[in-house]
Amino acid sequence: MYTLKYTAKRLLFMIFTFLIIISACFILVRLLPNVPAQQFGKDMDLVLKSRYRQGLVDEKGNEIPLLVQYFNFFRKTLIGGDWGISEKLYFGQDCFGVFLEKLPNTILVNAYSSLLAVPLGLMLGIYAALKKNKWQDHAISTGVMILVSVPSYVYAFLIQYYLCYKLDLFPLHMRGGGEYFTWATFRSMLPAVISLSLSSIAGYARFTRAELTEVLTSDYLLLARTKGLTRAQTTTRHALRNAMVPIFPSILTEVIAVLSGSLIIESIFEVPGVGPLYTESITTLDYNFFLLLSAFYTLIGLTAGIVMDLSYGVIDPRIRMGSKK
């Protein structure tokens, strides 16, 4: 019972929060100056015909009152999943269209990323939280220090002349097209998914370390070993399961939120997904794509901390999600 009226109750504050960001970015927009798409020899009659079908103009193409936008919006964009056509960056081409057409590439790197990087840091933290103390701990947390601390898109370029550049390993920049699954594809992919795998493996290796560390040293897992366990046993039966309460919710946040993807990577390595498609709409003033990709990672990022959150009563059933006791 908890824990559906807490699952309601954080549904109802992310819709919330959901809209009061939309709606933000959607004034915000409105706002700014809108140089007409005529000025770059463009068909203005269709973007008029794309504003008036959204309720951004009249029949005439002159703007109505921004209260009245802002309701056609949420009627018609919100509700009706009308985004608009490209004003820009594909001109007149419906804008939820290329967005799912972007869509795989991204979810494929993020996913093979996650594939590479959750078994690799989990491996690692415990190995180093099993060497506490020694050579191979220090080792291995020095390397997570240095991870951490430097940005991915250094490592970005690090890998991009060193592995495509002078080894020539692999090309320089992911291969377009639609077929994602290909040997081809995946070795053009490779280098922006070990670019975004590093940082989320010293992360995970670092939280597992530390979460493991804490457990080995419990009173409980002493119990255990005087009880006749070996040190395998306690680790393996009592130590991994309680380090991966507060671990596992971590995983799956990253698993949902392998949609948002990564602005930087995916622009350096010209990945044909969803990031450089943001970016360029930010540079180019394509309104509709803003507005469409700013709900989209608005929407993973809310769902990603839900998910977190309901998943600890999941993984552990004494943990009451909602309960005041």
Given for the second form:
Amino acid sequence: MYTLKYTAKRLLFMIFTFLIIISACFILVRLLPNVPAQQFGKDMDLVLKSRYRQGLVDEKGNEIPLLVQYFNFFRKTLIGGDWGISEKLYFGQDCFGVFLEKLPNTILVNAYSSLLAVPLGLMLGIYAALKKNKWQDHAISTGVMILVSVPSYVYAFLIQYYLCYKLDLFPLHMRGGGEYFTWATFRSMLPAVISLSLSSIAGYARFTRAELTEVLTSDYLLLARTKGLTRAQTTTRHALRNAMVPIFPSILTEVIAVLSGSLIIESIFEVPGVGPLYTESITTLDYNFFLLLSAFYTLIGLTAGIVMDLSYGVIDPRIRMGSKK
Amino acid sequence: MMKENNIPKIPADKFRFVGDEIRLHDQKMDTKQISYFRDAFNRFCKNKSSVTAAIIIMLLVLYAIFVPMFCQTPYSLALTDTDYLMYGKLLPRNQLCVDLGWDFWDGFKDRKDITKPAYDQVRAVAEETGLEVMKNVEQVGTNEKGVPVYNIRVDSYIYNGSDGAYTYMTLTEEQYKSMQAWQNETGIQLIYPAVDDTKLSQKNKLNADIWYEANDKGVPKVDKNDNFVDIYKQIGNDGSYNSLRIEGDPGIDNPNAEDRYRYASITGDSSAISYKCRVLKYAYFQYKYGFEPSFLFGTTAMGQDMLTRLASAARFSLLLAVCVSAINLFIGAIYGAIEGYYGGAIDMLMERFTDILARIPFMVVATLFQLHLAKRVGPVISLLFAFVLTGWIGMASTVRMQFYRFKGQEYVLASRVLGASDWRIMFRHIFPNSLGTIVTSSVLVIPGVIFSESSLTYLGIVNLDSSTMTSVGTMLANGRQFLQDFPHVIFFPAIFISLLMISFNLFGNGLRDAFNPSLRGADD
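Given the form predicted alone above, what does the protein look like in the form predicted together with its partner chain?
The complete assembly is shown below, putting the previous chain first.
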């Protein structure tokens, strides 16, 4: 009952926050000088029709008051799901359709990188914790420190230069086109996947090591050992489970964040995904795309936050998020 | 049974008071008192990696501050010079490596598996100028058509890829004279003989490298002995050229010989005569800027010296980060102090406000600020605003936690009893006590800002590129398209930012440990 109430509270607050942010975005974007429809020449009708459908202009294509536009945005875009057509990037195409077309690429690249990063990171972290203060630990910790600090685009460059260009193992850029599960597509994705996963691996390894070393020194592990359990048994059955309490939520969050991806890596390897769409919508001032993607990223961020908080309670029933003292 | 030392009766005079003769006083402390910050500093110094990181940061900062000041050359000062484009993408050259004859960091570009025509183009430059244009020449075989294939290293300063070694310049009388005078003075050949136009195909007329018979693609036609056949211009007026002549010129023996080479073709009428000359770019650099080109980090695609350009980029990035950190500290300290000190409903309301603000994706904020403010206040200020808008929230929550921790302590109660105002208690008593944590998080903000700034400029959301200003991210973005052939354009900024990030993280971690009293004595 308590969890339900807490979840409902969080969800309501999330919707509230989302509405505030997206309203601010909408109003700020609408305050910018709009591209006059006359500029589109023979495509003027197409643009005007779309704008009218969204309730941004009146039948003749004249501007209507901002407050009315805002009301219409609420009604037709947020609830009705009509994000208008692209006026620059993919001229004339439905924004939401283009977005849906691009999303699988981003998800795929990020899902692969998660699949690679989570087990590897956990394994490295566990190994380092078990070998604490030995050379293996120092080696892993140093590597982790470097990978965490160095910006991901730097090793993306290195990977692109050495693996793709010098050694010619992979194509320079990711393949587009609708085939998602062919070997060629997978191979062209790999550089991006590796670049994305490196920093995640380091992050997980560091986190796991920190949590596990703390648990490994606790009294109940000593008790377990005195009861006659082997080291492997205590580690896997007692230490690891307790160490996973803070780690698991962050994995879960990452799984959600998979949707949003990394703008910079996607742009370096030209992944035909959501990231480049966003940056291009900004540089070409395609407002419809910008609004849609801003809403998307905001939503992902908010959801990830809630899932993180809620999963604490799920994995460890002793924790009650937001409880009073 | 009786023990031996069990003496039934001890005379009273055998008893003595312990320490009756010694006088015990409170002793004055011999050791020096150590303040909180002194202690933190001592513990910081024990952490070797953090100290190393601090030194590296210091070196990088010194580089950013002083290199643009002291490494100025006439070249790096001429920022808007259009001649810059002739010297783009030169490879890094360390004079020491050149002197030692190493094949590394010497400004030479490896060209592997080039066919004879491409090799001949370089050889022609070497033959005409007599300079060491290439080294390590090695014939590695022939290709399937029987054309010889070579591996060579080409001096990128003289012969830079497809741009070639020479350029056609249209000079005024004055410039022409001054170049000749410079040649006489230094003995360096700057102007090379003009070529007979009639023997050039339409395409080759623009290619200043050609002084030999060549086909339409500029490939030299060699004679039986593998020699080039020159097509120098031997007729017409060259404005009484009176300066250095290249080897083989009949004009060396007799400056008035009919078949002497002509060093310019004259166009224009008598009122505004212009001389079209073939100029060696390498020598032109020396003529114009007064020194031999040699760039430690090479040059960018636009021809800017990477050493000074990167330093000013670093200066900008660091300055921006420090400004953001300082402003965040200021706003966050006040906001967090009020939240933490007053607590209750005020805290609740203020927290909800930051909750909403913190959820806005930074990219969206930065973009909206760019769209709205960049035209009015410039991209830098609007970027600063974007960083500050959500950046102070982290600082505020740190300060808030510290205030919750300290506000119940006795010294706070004492000063309140003594009638101190809330403001005084907040900023005279509690704030100095939480300074350690606050300083640490301020420092850790800096690499974050540098990283975000470089990402934003890299993605092109913020444009900071101009002839006088740049940032590390901009340099990376500009060098991106040359990653394959000229990796040095990306290499140095990437190295710089990686070093900076690693050192800042190590430094910040060391600082955090040093200011954490619970770790005191943990490592002794």
